[in-house]
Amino acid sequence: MLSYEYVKCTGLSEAVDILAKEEQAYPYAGGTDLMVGMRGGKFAPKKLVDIKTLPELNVFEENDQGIIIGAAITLNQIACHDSIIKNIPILAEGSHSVGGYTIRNRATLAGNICNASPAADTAAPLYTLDALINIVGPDGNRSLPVEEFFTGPGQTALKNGELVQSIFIPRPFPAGKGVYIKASRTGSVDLATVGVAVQNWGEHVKIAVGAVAATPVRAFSVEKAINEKGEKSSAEAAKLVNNDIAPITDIRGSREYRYHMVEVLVRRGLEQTMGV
C-alpha cells in the first residue's frame, strides 16, 4: 500500500518551494492520471502537493491580449465556458473529449498537457492556436510555445520545482472554423487512436494530430501544399501528413491503421473547415 504526506498549499511560492526541495514531490489538482498512476506504480510519491485552491492557478479571463487559463481550471469549466465557445471552439471540442463528465469536472487543461501524452486531446487544439504555456518555478517565471512544452512520451520541458500556472491563448483569435477530430476505439471516453486538429485561420490553415509521433506535431507539410501551393483538393493535401508523423503500433490500433487514419481525419477536417 502506498504511504505519502498530503501537504495542502496556502499559496503558489510554497507549493514552488517544496516541489524544488522535497524528494518525489508531486502537484495534485485534478489527480486524475496521478491517482491511475499510482494505482498502476508508475507514481510512487512522498507526498502530495495540493494545489488546486489557489487563488493563482484559479484565474480564467479573458482581456486585451487573449485568454488566461489557469492550471486548476478543470475541462468541462472550459468546455462550457462562453469565450471559448465562441472564439476558440476548437479547444472546447479538445476538452470534452477527454474522458467522461464526471472526470472532466476534476481534470485539468495543465494537467492533460503535463500528462504528456502524445494522444492527449487538448494539445492538438492548442498546437493550432499559438498557446503559451507559463510556468513558475523557484527560478522565477518564463512561458514556452506549446510545441516546445513536450518534449517526449510523458516528458515536458517542466524543470525540478516548477509548476504550469496557466495556459495562455493570444489575440487575434482565428477568423475561421476550427475542428477537432476524434477515432477511438470506443468512441467516447478512450484515449485517442488519432486525434486531428484542424483550424481555419481565414487566409490560412493550422493542422496538428496527435497519437502518430512521440508527440503530439503540426502537419506542416498539409499547411505547406494549402498555405502556400494553393492545393484545392482536400483528399491530395491530407496524403501529404504521412510526411509529418511517426506512428506505432500498441493496443489501441497499429502503425499502418494510423497512418490509414489520420490521412482520413485530417481530409474530413479540411473538408469541414476550409471546403477544399
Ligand SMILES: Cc1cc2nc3c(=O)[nH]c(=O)nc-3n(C[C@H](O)[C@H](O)[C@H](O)COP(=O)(O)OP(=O)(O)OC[C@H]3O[C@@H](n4cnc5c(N)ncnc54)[C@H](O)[C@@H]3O)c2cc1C
Contents of the next structure:
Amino acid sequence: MLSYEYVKCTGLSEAVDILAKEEQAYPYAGGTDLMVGMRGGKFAPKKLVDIKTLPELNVFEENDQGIIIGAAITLNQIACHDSIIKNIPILAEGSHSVGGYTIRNRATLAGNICNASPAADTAAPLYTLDALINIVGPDGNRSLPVEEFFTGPGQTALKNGELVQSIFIPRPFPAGKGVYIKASRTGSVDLATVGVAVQNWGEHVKIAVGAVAATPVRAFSVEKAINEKGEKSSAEAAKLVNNDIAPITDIRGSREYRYHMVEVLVRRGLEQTMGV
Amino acid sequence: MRDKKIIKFTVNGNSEEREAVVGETLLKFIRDELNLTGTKSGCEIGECGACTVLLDGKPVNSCLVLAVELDGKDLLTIEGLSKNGELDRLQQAFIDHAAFQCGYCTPGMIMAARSLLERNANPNDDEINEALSGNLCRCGAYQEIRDAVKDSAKK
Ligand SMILES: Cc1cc2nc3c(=O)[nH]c(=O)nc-3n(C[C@H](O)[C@H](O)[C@H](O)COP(=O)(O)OP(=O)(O)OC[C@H]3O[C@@H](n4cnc5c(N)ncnc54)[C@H](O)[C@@H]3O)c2cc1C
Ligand code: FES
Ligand code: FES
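Alternate state requested, the form predicted in complex with the named molecule (shown: the form predicted alone):
And the full complex, kicking off with our chain again.
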C-alpha cells in the first residue's frame, strides 16, 4: 500500500493552490487511471487532490455557444446525454467505448485526456469537433484547442499547478454523420489497438486517429484528398492515412497490423459517413 | 507513517464511524475492516468486476476507489440484499437458473444487475450486456446470468 495524503477540496482556488505549491500533488478525478498507475508504480504521488465534488467542475450545460462539460462529469453521463447523442453522437460513442459500465461511472472525460494516452478513446472524436480545453491555474484561465493539448505519450500542455476545468464543444454542431470505430482485443474493457473518428461536416470531413502515433493525430492527407482534391473513392483516400501516422509495436498489436487496421477503419468510417 | 482519517458512512443500512487508512482501497476496507467478505477481489485493476459494490446507488469497482472516499456516502454490498435470512429475488433467480459455476463473479454480477433493474425494470439482452460489460465470468455462465436477471425483472 502506498503512503500519501488525500485532500478533498471545497473550492477550485484551493485545489489550484495546493497543486501549484506542492510537489507530487495530483488531481484525483475518477481515479481509474491513477489507482491502476499507482499500483503499477507509474505514479508516486505525495498528495491526491480530490476534485470530483468541486461545484466549478460539475458544470454540464448547453447554451447558444455550445456544450460545456466540466472536468468532474463522468463518461456515462456524457454517453447518456440527450443533446450529445442527438447532435454529436461521435463523442457519445467515444465516451461509451471506454472500459465497461462500472468504469464509466467513475472515469471522467477530463481524466481521459489528461492521462494523455495516445489511445485515449475520447481524443479522436474531440479532434474532429474543434473542442477547446479550458484550463485554470495559478496565473488565471486559458483555453487551448484539443490538438495542442496533447504533446506526447502521457504528456499534455498543462503547466505546473494547472488543471482542466472543462471541455467545450462549440456550435455549430456538425451537419453530417460522425462515427468512432475502435479495434481492440476484446469487445469491452480494453484500450484501442486503433481508434478512428470520422466526422462529416456537410461541406467537408474531419478525421482523427488514435493509438498510431505519439499522440492522437488528424489524418490531414486523407482530409485533403477528399476536401480539396475531390477524391471520391474511400478506398483510395484511406490509403493516404499512412502519411499521417507513426505506429509502434506493443502488446496490443504490431506496427504492421496497425498500419493495416487504420486504413481499413478509415475506409469504413468514410463509407459510413460520407457515402464516398 | 500512514495517514488515517475518521470516516462516517452507511453500509447496508447501518450508520458507521470508522478509521480508514489513506491509500487503502475501498475493496480492502470492505473485506478487512468491515469483514464483509462477500465482495471479491479478482484483478484489483478494474478489469474483472468481482469487487463491484453500489456507492450512493451506482455500481463501481471498489478496487479503484479509496476507502476515505466512503466518507458521507451510502454503501451497499451483497450482504445487504437478504432480509431476515431470506434471499432477495435477484439472488434467488441466480440460484434458480444456476447462473454460476464457481460463484466468484456472482456478488459483483448481482450488484451490477441490481443497479440495472433499479434504472430499468424490464431490460433486454443488449441492456443487460451493457450493464454487465465490466463484469467477467471466467466460468462462462453469461447466458444463465442474463436469464436470471430477466426472470427476476418479471417478478
Ligand atoms: C479496466 C479499465 C479499462 C479502461 N479502458 C479504457 C478504454 O477502453 N479507453 C480509454 O481511453 N481509457 C480506458 N481506461 C483508462 C481510464 O479509465 C480513462 O482514461 C479515464 O477516462 C480516466 O479518467 P479518471 O477520471 O478516472 O482519471 P484519473 O485517474 O482521476 O486521472 C488520470 C490522470 O489525469 C489527471 N487528471 C484528472 N483530472 C484532471 C484535471 N481536471 N486536470 C488535470 N489533470 C487531471 C490525474 O492527475 C491523472 O494523472 C481504462 C481503465 C481501466 C481501469
Ligand atoms: S478486483 Fe476490482 S475489478 Fe477486478
Ligand atoms: S461463476 Fe465462476 S467466474 Fe462466474
